[in-house]
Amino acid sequence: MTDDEPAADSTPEPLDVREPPRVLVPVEVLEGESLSESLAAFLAPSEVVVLGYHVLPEQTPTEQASMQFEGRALAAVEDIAETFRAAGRDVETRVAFTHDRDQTVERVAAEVGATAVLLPNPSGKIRDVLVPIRGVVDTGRLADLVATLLADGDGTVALWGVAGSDGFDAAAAVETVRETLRDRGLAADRITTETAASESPIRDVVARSEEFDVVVMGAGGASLFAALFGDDTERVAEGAVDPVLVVRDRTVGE
């Protein structure tokens, strides 16, 4: 470069996010679950709602539990909220006593218009994201979320199309997500793409998660908790070593 040539502009492209992402963070607060500082820092660019919940025995009325445990639950949720504040993000908090965890999380996710729901597995420093694409996903929501979370760092995202025996066009789906991420302003050199065939995609996602720091995936047309927990042989949440963010399908009115 000569003195007359302008210096290369290293300023990142501004994001063009269409819908600021909101993440619901369910935490079983009275069982000692918490959230790491690194995970809070990773999520801080998005809007966050912390849901502290406690699952009750069938015979215990929720009103009785609320009177007995609400103070402890509120204090535990406030501790988690403080972790987000330390990362620069004020958060909305809720507390629920329930007999049905899945139903409560689904209900609150719809009420707050959550883009995604977090399964807060233990984590260290979070930099690189795996996005397995194995079926229908709200591409716009997924791209808004991933672009927002990666905007301020140097992390990368791997788009991994997983084709099974159902005729799913993994290559086309991966390309659509890649183009949408580029439209949102994420640099091309931070996105990698690949496809693979698999007869047990959930199990392979779990195995592949060891190479990354966090997994972001769509519900794939299943219910939120079917995607998270599934049956005994197809569990992402239980097997994955990383935190998992499941992008919700839109419901009527969203």
Given for the second form:
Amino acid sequence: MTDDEPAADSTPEPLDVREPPRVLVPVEVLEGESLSESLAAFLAPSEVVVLGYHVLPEQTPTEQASMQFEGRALAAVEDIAETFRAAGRDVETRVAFTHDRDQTVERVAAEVGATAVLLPNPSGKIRDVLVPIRGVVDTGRLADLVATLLADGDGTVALWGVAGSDGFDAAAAVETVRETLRDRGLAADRITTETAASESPIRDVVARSEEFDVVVMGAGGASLFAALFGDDTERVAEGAVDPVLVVRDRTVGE
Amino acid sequence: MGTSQPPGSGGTNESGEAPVQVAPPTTDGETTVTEEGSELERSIGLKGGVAIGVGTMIGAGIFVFPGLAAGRAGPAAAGSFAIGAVVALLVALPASELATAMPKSGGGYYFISRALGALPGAVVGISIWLGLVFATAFYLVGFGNYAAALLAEAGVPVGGVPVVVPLALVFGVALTVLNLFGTENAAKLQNYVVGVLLTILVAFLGYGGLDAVGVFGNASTPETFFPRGVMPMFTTAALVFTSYLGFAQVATVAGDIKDPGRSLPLAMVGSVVIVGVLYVSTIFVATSAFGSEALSRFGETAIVEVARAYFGNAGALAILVAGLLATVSSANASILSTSRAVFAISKDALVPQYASRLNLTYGTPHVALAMAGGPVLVLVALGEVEVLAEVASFLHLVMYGLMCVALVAMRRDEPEWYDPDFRVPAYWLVAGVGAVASFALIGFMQRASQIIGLAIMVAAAGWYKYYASDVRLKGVL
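Next, give the form predicted in complex with its partner chain, keeping in mind that what was shown is the form predicted on its own.
In what comes next, the whole complex appears, and the chain from above leads the way.
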């Protein structure tokens, strides 16, 4: 964590942000994972890239798996793409065989320049968005994503600054995001803000998520804790009942 | 070479299956894209590649051979290991070039079948499957020796019953079953095992080496370097060459290696250099500590006695544990390579394609794994360490020699698609000497091993003639 100047070290060109945001939707296709229609409808305003992947044990060459499972994987991804088309948006599809899910998702996200990556969870009708802010986040991208996804409905967004022990100025960060959302044309009465102090932000976010339908959060930096117990975002996705959209930090040259 | 098959895919085997073309050999470093458009992620980095090479090799040279080799050649056994390293390097360079031009699963078999045609390909492919089976059996018997020694060290009474082979069998079954059900993070584990091993060995060899040259106490009296003449050094080199079989296993996972143009040559050459240095210094330290006569009497676990001499029982225990880890890592890596070898030949319709089926629940190649584990157990039951090692070396050396020939064939008449990232300097010389040296080592083996090896090759050729004589592979990518 450095300071909270929004993305000062990357390339904060407004144009880069104002494109329709891209959401990467990784789906473990051969494990029967699929997407609900309501989630597809919610994501439809953005550009969606569906990545169907299949994770193999290390003793299996990816080539060998593709010989046997490629047809099924392609068909399964096509089914998911169909869900999105029904919601009125054509999607790009990718299929990958891998030994390492995170490597594949990270690579494809960078290749397509994804704004956010979805960590799927079962979901009903999606209306209200929880945005926990716990550290530096790419405000432009986050606001763009949330504003685009909420533009046509009547859903609300709750900005929730969570201050930990690291001296993070939650109130200022929440205010920045709120203003950016307003600039993007989201009505003020659809945005609520609050801040709280918490020693165990992940657990609190998980608990809080029950009142909402989807969580949007920043990827967060790599920490020792994350290396031991998994990324914060993954832990939220595991604990929460909601799908989680992880806003990727912009990298140089993207 | 002789045959002049027309380029182009074609031909079917007795079951009517044709070679399967999955993906062109192009890569952007992180993925291969199949014809259908799906991406095959490359997930093994340079470190992982070196760990596969070192992890496969290190079990034999240090933890099984020192006693046997010293008994045969005296202190010149160090020379035997050095010869092995030189031959391995001469082959590793051409293998690296071919692997960067064709970074696909299958390794040596793939290069030879594409450069020289289906018959040499089939002979090599089938012999390498069995060669790996022999190597795995050899590592498992080594494991049995260490497990038995550990039991003895721990004072577990075995009642005078020979336990080496039963322990090896039990563990062989365990490894096969483990691989059938998928092992999470096996490769990461392999990296740690190799790291721990290298640490133990470097500490041990560093201290032993200083002692041997007389830094502590008295310099040990040097023995005659060639107590039995020069010849045993060469025959022993043929025996211990099994300790270097791992580098080509790096090429069998070429399809999964990130940035293959850089990682493959570095991993292959690097792992040979690392283990070569370790082997030669181990023999040097071991023969200095005891003299080759005594070493030979200790047999397969001689290095444990060396450790005991330097560090007492704690040292012996550490080396015993290291030996267990090393032989397990070698055996496991070889079982995995075997199943990849089976996959490569079945994809090309040289054996029924049923052999490359995957189990959807576990995602593992269960048929190929069974074709690896089954015969291994039969061979382990025989328990003949030296024959197992030599036959494994024989079959690998044939492949190594032919890989050098394949490089020359490719370079003399470079096809359009041939664009390796790494080119062997003075390829004529390197590949020529590599081929001659590989075939020459075969000449120094025991008669029994030569006969078994030849019989396997003839049987492989016979199978090809019967089952897949219409399959053409030369120049097919």
